[in-house]
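The data below hold one chain only, encoded as structure tokens and taken in the form predicted on its own.
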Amino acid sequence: MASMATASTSLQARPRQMATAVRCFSQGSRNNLSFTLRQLPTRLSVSCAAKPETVDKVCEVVKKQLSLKAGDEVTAATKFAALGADSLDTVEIVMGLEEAFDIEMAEDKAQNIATVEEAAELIEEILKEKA
């Protein structure tokens, strides 16, 4: 069963299992079944509505604004708070994104950005409106 962590993407799935052997045995008047389970590969993937190149560019801006090391991983699902960003850092990230993409974000929408994916999706939306 999958549970939705955020609005559109961060899905987590429990490992799937499949019965590979079933044994039936009896003890007196009672019948019992025994199952052997094996792990199946998870087929769940996380996708983002924004283009991969937009997500990559947002990741680069976030790394630059937060002065992250080259080895620090930033993905679409990365939350700014998890990278140590406070509200001022988030404002600086938004300003960096506006400059990098040559756009202007509405303040009310910019305040709701918490992840790289949300930023990339908002940028895609603004770029579509701009075109």
Contents of the next structure:
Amino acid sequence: MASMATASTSLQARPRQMATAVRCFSQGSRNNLSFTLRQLPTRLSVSCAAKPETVDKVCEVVKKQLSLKAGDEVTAATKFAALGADSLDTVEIVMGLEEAFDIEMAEDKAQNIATVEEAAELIEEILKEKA
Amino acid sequence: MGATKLSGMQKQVLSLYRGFLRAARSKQTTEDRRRIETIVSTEFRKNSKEVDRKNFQYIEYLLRLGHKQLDQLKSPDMVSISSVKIN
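Starting from the form predicted on its own, produce the coordinates for the form predicted in complex with the partner chain.
Everything in the complex follows now, all chains and molecules, and the chain you saw is the first one.
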């Protein structure tokens, strides 16, 4: 009797599993939405990253401040240290940027800047607050 | 260079350097400004090379000295600074 009882419950369980499986399938068509959802993070990161013109301006200031040659490549990912800048140079770069963009950078934030992109992002953040 | 690598003392020095450059910016003529910037920059760079990074007492003394000089430089009627080498 006991074995019969377990058999009947297992039979009852199976349709329930089927039901969930079907529900998954019905959501399967909606899974197409996840494609659009997946694009969102990239779009967000684009809007977070600095505008190209800001990055260009930062690159220019960095080049001027470190007196690099025109041919030297400075991109968004360039680290100041890779250009041969020490911490004193970084302070000078930050001061130059403050002047070029007519802003004031908080000291604790300015000390965390190590790349062109980080500088550009911080600048845009400040400009947004100012506006 | 990341912030994590900087010691408290290094931050103090950089902050002083910023202070000097700011003070230089407040000066009227660009000529004065450039002169101050050059002197300050050479002085900081010279000390960064010459002073032993473990010589905390001396660095602290230089920091105090620097702050005093900065306070003087900040006053509007102070136009420039000069460095004199005594052998």
